[in-house]
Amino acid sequence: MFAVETLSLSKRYGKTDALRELNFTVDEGEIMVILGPNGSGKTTLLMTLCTILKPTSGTAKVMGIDVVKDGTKVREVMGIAFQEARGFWRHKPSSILKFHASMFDIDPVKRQNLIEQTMKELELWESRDKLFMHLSGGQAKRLETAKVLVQRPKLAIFDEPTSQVDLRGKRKIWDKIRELRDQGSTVIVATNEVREAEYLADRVTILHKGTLVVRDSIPKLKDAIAGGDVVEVGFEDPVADKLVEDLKNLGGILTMSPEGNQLRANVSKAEDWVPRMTSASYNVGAKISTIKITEPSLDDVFLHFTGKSLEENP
């Protein structure tokens, strides 16, 4: 049993179609990311595991019930922590983390730790008393991820988790969101933000427009890219022609500096492409001085599936 699955999934919002035919799945124990710009379709598919908004056509499924026939069930099995913070303005951070493990039939003898420990964590324990309104919109953010993590949900949804939180405060909550992962929650994580992907993914899902372009590991789609990877070698003397050779048979678009000793190579893996390189090159004689490997990312991929880069608009 898949953790999510959705099955020709559509929403529509008069005209516009934002979801189309959608096929997805999330496996049980894994941080998936769905990767797509403003626009892409994110929000609307979470919103939609979550119960809040109901398809318009096809069938979504969370830990193998229908959102739409159990609902109910749905949400005792999930969490989510909103790309708007949600909070009473008059109530304080521990107020409403409080509150929120009470709903989630938290054990009562550990719920203060927890969320004692978790407020620390996130560096929200200094303003616990504030009153929400009077939080800034990193707190306020924070606050929304900790909703989450005291609640320990089987499938955790986190929609852009960390936007208006700086780097120090965004490397805490990717921390704690693997940390969840590893208790045994399965993740969704919705993004916009290259390295929060990078971090985070066990597998990225890219959205475009409403429709799943392609779902695989990092890995995975930075190899699809053909001569994505960069390969900079640079040799003490100019190499012989027959080396030249010898590396243009092994693949790849290869580039020498006029001076012969400087040689640039578009590949496809250079895991595979440099173990070869350094091979030929000991036995011809040529001493390699450097290595510089450049891996094409996450923004490459992207452009690469969908034609657009995630800055541009959808």
Contents of the next structure:
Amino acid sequence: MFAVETLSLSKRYGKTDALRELNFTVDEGEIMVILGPNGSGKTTLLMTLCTILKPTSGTAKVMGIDVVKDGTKVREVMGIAFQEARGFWRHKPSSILKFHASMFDIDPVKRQNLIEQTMKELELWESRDKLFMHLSGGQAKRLETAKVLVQRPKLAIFDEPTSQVDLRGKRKIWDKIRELRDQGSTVIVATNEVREAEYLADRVTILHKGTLVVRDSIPKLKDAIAGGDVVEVGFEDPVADKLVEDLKNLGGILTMSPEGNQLRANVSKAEDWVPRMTSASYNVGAKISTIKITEPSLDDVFLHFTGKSLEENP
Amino acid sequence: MSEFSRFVHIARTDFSYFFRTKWLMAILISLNISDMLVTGLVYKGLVSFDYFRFLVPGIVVMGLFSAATDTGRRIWLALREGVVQYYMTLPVRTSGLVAAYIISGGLGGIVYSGLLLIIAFVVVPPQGIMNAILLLPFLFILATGIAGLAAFFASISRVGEIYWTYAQALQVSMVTISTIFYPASTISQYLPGPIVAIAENNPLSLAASALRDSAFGGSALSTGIVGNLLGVSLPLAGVGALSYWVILRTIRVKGKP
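What would you give as the form predicted together with its partner chain, now that the form predicted on its own is on the page?
What follows is the whole complex; the chain from before opens it.
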């Protein structure tokens, strides 16, 4: 059974198709990162999974439970941290967390400790006496994340969990999300931040204009870009024509440009090509001084599959 | 925790939120009381004890009205600040969310008017405390009805100013065309018959009359008045619940209220 499964899921707002016939699955116990620019349908998908939105057509199941037919049961097993923090404006963070924990049957004995621990870990403890409406954007966002961490649901959903959060805070949130996965939760993270996706993802789903473009692990997505890895090799002597010929015959190479002592090659899988290149160099007596490998970024992956950059508007 | 416990918990949280705006409530009620006193001055030249006795139950009902209509403000804020969307992710049915808001509105109304009633009993000796206690459940239903009406206005208001306009219009119409400030006999001297009929059957008038007659006057609780109170309040609560339910359904379909 998948933790999440959608079949031909569509959502339309007026004349705009936010999701189009989406078939999407998430395995139990993995972190699935949904990557896409603003307007790609990420939030609509998450809102549908957490039963706030009703699909226009198609079905969606969370832990095997239909989100339309049995919404209350779905809500028992999932928790969501919204893109925009949502809280009772005149409540303190600990009251908000206590309310949330009690709604999800967190053991009252352990509740207080869990809340205190989570607030300390997310650096919210100092702000425990502030009202929600007086929290900074980053604090409110961390509180939003804290709700899900305290809840520890079977399916945890985070919509852009670190937007408005400083660099140190980002790292903490990411680590807590991974910890949540390690404790057995299935996690979905929607983001348009490449670093966040790289840090968190077991697998990535790329959404573009409401459709699923591709879904795989990050290394496989990167490998899917022919010539995506750039290898720059420095030799002690100028690159010989014989070596260039030999390297061309190795295969797996898209372009190669020798220039003086330097050789730059675009290859599909650097991890396969580099050992063969070093052997070939050794065979012709060429001594290597430096090797620099640059992998494609997820932005390159996105560009490759959609023809657009993540930062571009849809 | 059962779904019912969660429902109670949501109602309790919203009810506690009501107390966080207690000073706003106090100011609203003070404004109303000062209106009433000014009216009293105009009505009889000066506030006599008779008029004071007439006015005090009206103040209690006014408190109930102000506190119950605060439900609309809370619903409006919850809709616009996204708290409603948060509620929609909790393991409670939509109908449970609706009922929680309406009931907490009713509780707000009854608690506020109950406190005012206790103060009123200190300044105007009660003749029928038991009657007052018997009236409380009916006042609670009236408060849910007013909360429902406020929820309806919150649901149809896209911007805050519009909601305040509706709320003020509701207050002016329900309080002005009522027997809270003046007896029906006075209204009939200056206004046409249909207006007098509306004022007499206004649920706030019914509640004020029931308090005057049975809690402060010592007469037996009139089943007719109580029946009318229920007859007017329950449909209002129903309309409010339905409109709030519709707005939640709209969010599910359109993504926004």
